[in-house]
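Coming up is one lone chain in structure tokens, specifically the form predicted alone.
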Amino acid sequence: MSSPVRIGIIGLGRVFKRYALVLDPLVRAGRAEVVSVYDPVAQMRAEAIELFPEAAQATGPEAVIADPSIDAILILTSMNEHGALTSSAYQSGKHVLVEKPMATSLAEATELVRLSQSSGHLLVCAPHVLLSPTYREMHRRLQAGEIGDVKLARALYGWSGPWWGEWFYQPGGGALFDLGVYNVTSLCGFLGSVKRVTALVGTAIKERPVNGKPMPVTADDNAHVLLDFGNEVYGSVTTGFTIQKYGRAPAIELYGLEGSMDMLGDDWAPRGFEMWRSSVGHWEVFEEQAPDWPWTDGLNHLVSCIERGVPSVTRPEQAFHVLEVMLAAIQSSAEGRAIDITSTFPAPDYSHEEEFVMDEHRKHDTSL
């Protein structure tokens, strides 16, 4: 067995606890080791040490970043901190996984893409929706032309909003960066690069209770975004901290010239998919094959890619494109006009993952 991937973690809040569920089996299997953790809240540091007793409590994020024994760093802080911390960690020669969005400004994101293109280290950016088995199977069927050319698409994700973390409702936070990012990533993975954005983005609830106290909301909490993918291919994203509940509406609907395909559940927590093909004449339902798939699976992916020395499916250029789209949506709403997008979204490349699956199959197939 190769040496474990030695990991440092910056940010130990709610998101960390979900990543810990993925990290624990990696540690138990000897594939990962938690070396150092940091959060400004002492209680959170203590709780992290309870989960991973071998880890040291760092004195600050710079101490984690500077540790020469660390191979990879997880950036799980509030959104406004992502860009600077990721840049610093990446420049220190570490692999990095950063929660969404990769940064909150195009200037910071541009620097991250530049660094990634000149380095042999991985930069894995959340959200990790492209990695789910359901997404990958839908992507495969779309590429095979099973519902023909897709011309319309719709994506949905929202809820009533967090009651913790003031930064969700301050500049650099907001529903688009926290929620809409999933939907935009999903649609771009299916349909390619967005060419133009038109949107309505606003703040519907001007004051919210956070940590038991009222606070003014100065970030977006309500958005409807129209995406032009070129060649008369159009998509929409409905998102916000203004949705109490939605019933049976699929996360993603794709309308092709020969059929339709819906992702059931949310794109970060799919529950299978259904497909209508005009040639068949009825809905076909494909049950979820990985009900325990975690939205933190990017950590599994990062460790696996480091072990195998292969590129990740999720690319910094993809995260940059999604950030440009979200910022364009805010600009479009403010200026009342369509905004052109200049970056591109590289198509997901699953070839290394398919090779890995075949290699694992050969290892365990006694007939070979």
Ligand SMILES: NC(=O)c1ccc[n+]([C@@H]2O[C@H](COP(=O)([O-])OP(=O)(O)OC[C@H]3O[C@@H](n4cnc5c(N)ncnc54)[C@H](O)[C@@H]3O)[C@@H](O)[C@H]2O)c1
The other form holds:
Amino acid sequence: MSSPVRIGIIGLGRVFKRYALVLDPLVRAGRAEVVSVYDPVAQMRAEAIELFPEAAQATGPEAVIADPSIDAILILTSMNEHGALTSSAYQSGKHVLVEKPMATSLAEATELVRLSQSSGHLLVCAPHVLLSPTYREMHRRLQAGEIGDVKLARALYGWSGPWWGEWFYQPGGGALFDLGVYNVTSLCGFLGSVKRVTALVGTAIKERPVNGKPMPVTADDNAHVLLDFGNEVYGSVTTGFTIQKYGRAPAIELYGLEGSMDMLGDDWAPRGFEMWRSSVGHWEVFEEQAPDWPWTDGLNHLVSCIERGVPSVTRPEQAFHVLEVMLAAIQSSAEGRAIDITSTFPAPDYSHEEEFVMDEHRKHDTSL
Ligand SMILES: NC(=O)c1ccc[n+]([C@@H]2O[C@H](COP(=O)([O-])OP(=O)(O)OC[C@H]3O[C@@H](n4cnc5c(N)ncnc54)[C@H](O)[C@@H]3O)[C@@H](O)[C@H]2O)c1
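Starting from the form predicted alone, produce the coordinates for the form predicted together with the ligand.
Expanding to the full complex; the earlier chain stays at the top.
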């Protein structure tokens, strides 16, 4: 068996607890070891050590980054810290997993892509939506031409918004970076690079209670974004901290010239999908095969890619592109015009992954 991947963690808030659920079985299986952890809040460090008693409490993020015994670093801090921490972790020769977005400015993200292209280390960027079995199966069927060329697509994700973390509602936070990022990543994974963006992005709720106290909101919380993928292929993303609930609206709708495909649930927690093929003439429903798929699966992926010496399914260039699209949406809304997008990214590469084919036996015709 190969030696465990030695991990350092920077940022031990709510999301760390979710990554811990994936990390714990990796540690138990001898595939990972938590070497050191850091958060400026002592209580967060103490809670992390309770979960991983073998880990050391570092004195600062630099101490985690400089530790030569660490192979990979998880950056799970608030968003404005991602770019600089990822850059220094990467430059000290570590593999890095960074929560979304990879950075909050294009200048920082440009540097991360440049570093990743000149290094043999992995940079796995959240969100990890392209790894879900449901996404992979839909992607496979789309590539196989089962619904023909897609011309229209819609995506939706929102909720009423966090009540913790002031940074969510300050510049560098906002609903697009926190929520829209999932939908933009999903649509780009299916349809490729965006060429042009038009959007309405605003702050609908000017003051919110956070950690029990009212605070002014200075980041976006409400957005409709139109994406032009070129060749008359159009997508839209509806997102916001302004959505209490939605019913059975699909997370992702793909409209092809020979059929349609809907991802049910949310793209970070799919609940199967349904497909209409004009040649078949009825809806086929594919029940979720991995209801416990964790949206933190990027960590399993990181460890597995390190063990096998293979590249990750999604590349940093896609995270960069998604950031450019989200910043362009904000600019488009402010200036009342369409914004051209210049970056592109390589298509997701599933060739190093075990083939996943959704069990056809559980498919049933509901003739909707
Ligand atoms: N909360 C969610 O539902 C959710 C889901 C998916 C992804 N995310 C992403 O995960 C990240 C963290 O979100 P969260 O909800 O855990 O936020 P949080 O506020 O609960 O935790 C962030 C932690 O980072 C720490 N931190 C800030 N600066 C730091 C630094 N320089 N070094 C080390 N630690 C530092 C803070 O003290 C805090 O404990 C964000 O990028 C967010 O977008 C959040």
